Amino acid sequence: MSTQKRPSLVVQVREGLLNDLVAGGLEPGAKLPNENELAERFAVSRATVREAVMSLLEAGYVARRHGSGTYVTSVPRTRHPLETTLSYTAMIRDAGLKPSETVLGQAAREPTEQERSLLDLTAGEQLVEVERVRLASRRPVIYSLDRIPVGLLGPFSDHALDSSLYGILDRVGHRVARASARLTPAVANARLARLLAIKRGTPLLHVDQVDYDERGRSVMLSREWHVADAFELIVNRRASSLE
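In the form predicted alone, the structure of this chain alone:
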């Protein structure tokens, strides 16, 4: 795994402004301070402030009014039904944001007993673990640890897995058809706070998931931590018999 780096100045400024939004210091309709004021507040250059504000513009948190300034808008939250197995790359794109990711590490290793059981691996079979941060218009929104059996990856086994893992599994004949996921609340520890550019203790949604292909074989295990205010994930429920 790669050594973790200190968040860039742009990320620090963006996170500071997002904290203002969450805490109510900047409410919808409020005018953002100008570049000089923000540069002085965060002790950075105007160029750094400009890039941070641009990322907020792209994400829809603020909007520019010609000749007037930059104003806070309502925080956009796109709803996604959890009963549908989905690609987060597609989810971010469907929200009108630009998906990207940073691969923090990729390595083949021996599975744990639990992983061996869940993926139905035989003795000697290895898996590839991919550690990533997914971004929506440059804002970190999901930290994930994905594990795939090496034997399933075919020609991709020696490649950098820096694109959609669902897409790669599809290309090697293991299209993901369904998933079983367990959702639990979590809070950001120091490491997650650094990776997701949030404050320590920020609420997160933890997802522990097993993906299955069209033949019912388990093909990927995922552990994910979602920034809670990035997307609205919903569950559609049906009434059961009252008898």
Second form
Number of protein chains: 2
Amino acid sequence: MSTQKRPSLVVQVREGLLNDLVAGGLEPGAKLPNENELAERFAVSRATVREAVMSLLEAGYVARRHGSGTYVTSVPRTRHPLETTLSYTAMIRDAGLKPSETVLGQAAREPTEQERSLLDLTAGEQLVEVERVRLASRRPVIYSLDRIPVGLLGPFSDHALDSSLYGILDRVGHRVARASARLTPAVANARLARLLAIKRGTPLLHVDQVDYDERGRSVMLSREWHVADAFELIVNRRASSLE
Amino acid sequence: MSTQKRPSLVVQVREGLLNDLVAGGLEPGAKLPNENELAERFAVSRATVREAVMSLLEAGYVARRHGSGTYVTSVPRTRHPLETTLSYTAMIRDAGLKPSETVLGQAAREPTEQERSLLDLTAGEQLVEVERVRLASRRPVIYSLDRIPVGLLGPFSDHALDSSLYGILDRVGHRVARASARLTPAVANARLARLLAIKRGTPLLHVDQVDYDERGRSVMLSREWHVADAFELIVNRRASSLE
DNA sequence: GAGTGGTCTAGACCACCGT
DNA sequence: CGGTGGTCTAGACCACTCC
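Next up, can you give the form predicted together with the DNA of this protein, since the form predicted alone came first?
Every component of the complex follows; first up is the chain already shown.
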């Protein structure tokens, strides 16, 4: 029995336009039909067309020129850029590799002062720390340390956290919706070198991250060390719209 | 004589709401008035309110809960995150430091095959390469190599490119609107160590970037090496909306 | 069931581009 | 000048949350 929800008109129009771009072979620089024509073609209002085009605009597929038209850009698309993708599984799969992971350890402990503050922990509340290595086609690519407040895990708090942490957080009503990541370079020390099967001194990308659920509440802290050449970390940047 | 354009109603509403959040002392978790009330208060339509709230949503200031309300999040804001900021000058200033730069060299040369392809260069077209060191309060923090097609520079093609390259591109009608950056870790070799006044082997963050103008045309290639602890590189990540 | 945000419409008028 | 995207409205109805 299918519980499919009808996709919104905006989504339908976007998919239709995307199909034109990809399958329809619209070359970079090509001009899209104007908004009224698109509205007519998809049998929706112009506002709906505009919202669909707006999402293509944000994703970099098209560029609008006031008074002139909407054009296909030549920007190469990244399927899973860092700013709109939380899942490394998706990124690894993108690179044509097979994602997997190994849990190295899991333990409850007292938070540090910083962790208590970042996770809004009440006095005495502990957190669960999970230590993992992510692999891409058997090759170690990320070493990570994740910390989640015990109180958030509910029935999972004494389970082995050996499946997707995002999946578990989702199931306990704290689906991760956004995250703030701080990027710094690092080099592998002896331990990281061993865990990631690389040489000591190999450059690594360190990601220090706070994850927030849909309510804007911090639910997980992560520290990750990425091997450089396994899969690409791409950030699509844009000029600020807020100033 | 002032040529100020009236900010759009959407911007006015957003500024008004932002003011409530910051000056008005709305605590994290606080509930905003509903959309009809806001529409009335700002004397605009609900659609306009929604668009204003949407931009706050994207910036992480508030979270919407269908059927419940719109709430202030506790997400700490980064003023200039990587994904919405192209200017390192702004980031350095954010960190309370004084940005400056030194041009080390500038020369026209033939592009490599890859550069020709990325910049859509016609046969025989040269590019100008600018080698710079950016400083934060006199301390070297970024070494960069930027390449721009000679043909784009127009009257500036034989000038010294010693001011903001983005500013120059803007003046010749190719304002940079977006960029795609690839992040990798690196370590300082002898040359980078000397230029950045650090030790050999110091971890660096390498950014390999293509800049696009508003028409979606690639206008500049950059390779940058960032010293880790000078200012923070923050990426605000979110769950993908496109799948 | 009352209240909230989510979707969508039809139409108006404005601002900018290009010929 | 005609054609395009940019802004904005007033209102309708739907979907979800929470009491």
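So that the term is clear: the rigid core is the largest set of C-alpha atoms that superpose within 1.5 Å between two forms. The structure presented is a predicted model; accordingly, all values stated were derived computationally and were not measured. Positions refer to the first chain, counted from 1.
Core superposition between the two forms, C-alpha change of residue 226 at least 2 Å: It does not, since the residue 226 C-alpha is displaced less than 2 Å between the two forms after the core fit.
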